[in-house]
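For reference, the chain that follows is the form predicted on its own, supplied as C-alpha cells.
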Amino acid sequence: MRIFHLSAECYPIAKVGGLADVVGALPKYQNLAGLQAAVVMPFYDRKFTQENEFDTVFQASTLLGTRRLYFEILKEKTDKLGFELYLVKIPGLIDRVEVYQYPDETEQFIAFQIAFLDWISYSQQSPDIIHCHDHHSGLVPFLLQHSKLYTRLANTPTVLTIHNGQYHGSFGWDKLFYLPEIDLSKTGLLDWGGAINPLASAVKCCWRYTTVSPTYLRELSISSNGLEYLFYLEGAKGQGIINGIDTDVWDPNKDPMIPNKFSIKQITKGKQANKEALCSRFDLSPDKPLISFIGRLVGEKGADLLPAAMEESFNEHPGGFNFLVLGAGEKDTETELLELKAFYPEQCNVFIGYDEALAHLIYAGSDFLLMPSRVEPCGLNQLYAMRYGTLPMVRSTGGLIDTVIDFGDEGGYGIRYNHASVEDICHAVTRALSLYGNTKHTQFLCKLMMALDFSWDRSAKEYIDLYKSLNPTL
C-alpha cells in the first residue's frame, strides 16, 4: 500500500506544533506495519536540509495563475527518518526559513499542492492513498476530482486529518485564477462563507476525514471557527483517532536530551536527578513541587490565564511551589509572564522561545505539567509528560478528555478541571500540591502513567484499517 502524506510540517525538518510530531512519526510506524508511506512537504532552508543530502528526482515548471514557476522534487537519500521524505522546492517561493507568516502564504501552499500533483501525475506515480494534513493540502481532494489535468488520479482515495479546525487557510475569490483549469460548475465545493476555504473544501471532497481524538470530532460541530454546520452535515465521513507518540524519541530510559536516564523502576531517583539539573539551570529550589507549562503563549492554549492564576496561587500558597514556562507567542502574555518572574524570582522562571532539548528536560524534571487549553484537538504534551512520569493538569477538552483520567476517579492518574479560568487553574494547583504531599500515592500514579501505552502502534493500525475500508483490494 503506497501512501503519500502531505504536510506543511514534519519533525525534525520543520516544527511549529503537534502537526510536525504526528507527521514525523505516523509514516514510520505505518512502514513498520508493512505499508510504503512517504512524506511530501515544502522545502525549508533549515538545519536538516543543510546537513543532509538529497537527490533531485523530478524537475518541471508549472503555472500559478499567469506566473510560471520552476520546481524540483528532492528526496532525502538515506530514508533515515524511517520513511521516504520528499521536499517541494520552488526558488523564491518555497525555499525559505520559516514555515508560516509570509505575506504570500496563500501562494506558497497553492503552489506546493499544484507541484505535488504535477509531479505524481507526470511521473506516473500511482499512490493507493493520498493523506492530507490540515488546510495546507486541503485543495488536493478537490483538484483530483475536478481538474482535467489530474483525471488519471481522480479515483485515488483521499484522507484528510484535521489537527486544528480553527485554521482554514481561506482566501478571496480574486485568487481563483491561481488554480489550474477546473470545472467551474463545481466551485461551490471550494466555497464557505463567501471565500475559497481549503479546509471546508477538503471536508466536502475527501473520501474520509479524521480528527486527532474522538472528543475533538464531536467538538468540531460545536466550535470550529465557522465550519460547525459543515461538520454537522459531513459527520458521517468523520472518525476520531487519538494521536500516538514516537516511543523511540520519547523514552526516558535512553533519551539523549536528558542528563539522567531512568526507567519505571528508577522513577523516584531518576526524576529527582533531572529535577535538580532543571532547577539548577533556572535558579529554583528542587525541594519544592515544580509545575511547568510548555507551549505556544496564545489564547487557544489558555496561556493568557497563567500570569493571574500563578500570582493568585503564589499568594495562596506562599513559597509552596515553583512555576516554569517554556514558550513564545502573544507579546502581552510574554511581558506579563516576565513581570511575574521579576516579582517572584525565587518561585518562577520563564524561557521565551522554544528549545527541544529543554522541553525534554522539563518533561523529565517537572512534577506537574499544566495545560489550561481552551482548544486542544489531541494534545501531545500530556502524553510526553506521562511517559516521563509527570502528572498532567489539564482542562477537560478535546483529546485531553480522551487521554487523562482524574486521579479522583477509578483508574485515574492526572488532574482535570472543567473551565479555562483563573479559578479552575488555582483549584487544580491546590489539588496538585495536596497530592504532592502524599508521596506514596504520587509515586503510584507516576508508575501507572509510565506504564500506559500511547505509542503509534495502536493508532497506526486504526489508520491502516481506514485505508483498507476505502480500497478493499489493498
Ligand code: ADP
Given for the second form:
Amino acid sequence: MRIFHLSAECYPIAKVGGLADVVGALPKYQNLAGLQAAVVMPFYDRKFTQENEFDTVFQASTLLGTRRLYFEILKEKTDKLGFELYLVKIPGLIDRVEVYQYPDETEQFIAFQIAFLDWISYSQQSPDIIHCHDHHSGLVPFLLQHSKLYTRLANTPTVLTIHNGQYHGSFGWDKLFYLPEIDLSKTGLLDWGGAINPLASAVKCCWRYTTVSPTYLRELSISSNGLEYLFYLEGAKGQGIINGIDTDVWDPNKDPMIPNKFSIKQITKGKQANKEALCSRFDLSPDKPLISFIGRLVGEKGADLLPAAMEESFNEHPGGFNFLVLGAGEKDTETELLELKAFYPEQCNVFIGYDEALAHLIYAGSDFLLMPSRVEPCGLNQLYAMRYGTLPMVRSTGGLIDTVIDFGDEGGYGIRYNHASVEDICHAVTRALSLYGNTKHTQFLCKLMMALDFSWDRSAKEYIDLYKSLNPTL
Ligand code: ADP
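Show the same protein again, this time as the form predicted in complex with the named molecule rather than the form predicted on its own.
Below, the chain from earlier opens the complete complex, with every other chain and molecule after it.
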C-alpha cells in the first residue's frame, strides 16, 4: 500500500509544533507495519537539507496564475528517517528558511500542492492513498476530483488529518486564478464564509477526515473558528485517532539531548540529576519543586494567563516553588513573562525562543509541566512529560482529556482542572505542591506514568484500518 503524506512540517527537517512530530513518526511506524509510506513537503533551507544528500527525481514547470514556476522534486538519498522523503523546491518561492509567516504564504502552499499533483500525475505514479495534513495541503482533495489536469488520479482516496482546526489558510476569491483549470460549477466546494477556505474544502472533498484525538473531534463542531456547522454536517466522515509519540526519539534512557539518562528503575536519581543540570543553567534552586511550561506563547495554549497566575501563586506560596518557561509567540505575553522573571529572579526564569534540546532537558528535569490550554487538539507535551516522569497539570480540553487522568480519580496520575483561568491554575499549583510534599505518592505516580504506553503502534494501526476501509482491495 503506497501512501503519500503531504505536510508543511516534518521532524527533523522543519518543526514548529506537534504537526512535525506526527509526520516525522507516523510514516515510520506505518512502514514498520508493512506499508510504503512517504512524506512530501516543501523544501526549507535548513540544517537537515544542508547536511544531507538528495537526488533530483523530477523537474518540470507549472503555472501559478500567469506566473511560470520551475520546480524540482528532491528525494533524500538514504531513507534514513524510516521513510522516503520528497521535497518540493521552487526557486524564489519554496526554498526559504522559515516554515510560515511569509507574506506570500498562500502562493507558497498553492504552488506546493500544484507541483505535487503535477509530479505524481506526469510521472504516472498511482498512490493508494493521499494523506493530507492540515490546511497546507487542503486543496488537494478538491483538485484531484475537479481539475481536468488530474483526471487519471480522480479516484485516489484522500484522508485529511486535522492537527489544528483553528487555522484554515483562507484567501480571497481574487486568487482563484492561481488554481489549475477547474470545473467552475464546483467552486462552492472551495468556499466557506465568502472566501476560499482550504481546510473547509478538504473537509468537504476528502474521503475521510481524522482529528488527533477523539475529544477534539467532538469539540470541532462546538469551536473551530467558524467551521462548526461544517463539522456538524460532515461529522459522519470524521474519526478521532489519538497521536502517539516516537519512542525512539523520546526515550529518557537513551536521549542524547539530556545529560543524565534514566530508566524507570533509576527515576528518582535520574530526574534529580537532570533537574540539577537544568536549574544550574537557569539559576534556580534544585531543592524546590519545579513547574515548567513549554510551547507557543499564544492564546490557544493559555500562555497569556501564566504571568498573573504565577504571580498569584508566588504570593500564595512564598519561596515554595520555581517556574520555568520555554517558548515564543505573542509579544505582550513574552514581555509580561520577562517582567515576571525580573520581579521574581530567584523563582522564575524565561527562555524566549525555540530550542529542541532544551525542551528535552525540561521534560527530563522538571517535576511538573503546566498546560493551561484553551484548545489542545491532542497535545504532545503532556505525553513527553509523562514519558520522562514529569507530572502534567492540564486543563480539561481536547486530547488532554483523552490522555491525562487526575490523580484523585481511579488509576489517575496527573492534575486536571476545568477552566483556562488564573484561579484554576493557582488551585492546580496548590494541589501540585501538596502532592510534591508526599514524596512516596509522587514517586509512585511518576513510575506509573513512565510505564504508560503512548507509542505509535496502536494509532498507526488505526490509520491502516482506515486506509483499508477506503480501498478494500488493499
Ligand atoms: P502545537 O499546538 O504547538 O503543535 P503540540 O503539543 O502538539 O503543540 O506540540 C508541540 C511540540 O513543539 C512539542 O514537541 C514541543 O516540545 C515543541 N515545542 C513547542 N515550543 C517549543 C520551543 N519553544 N522550543 C522547543 N520545542 C518546542
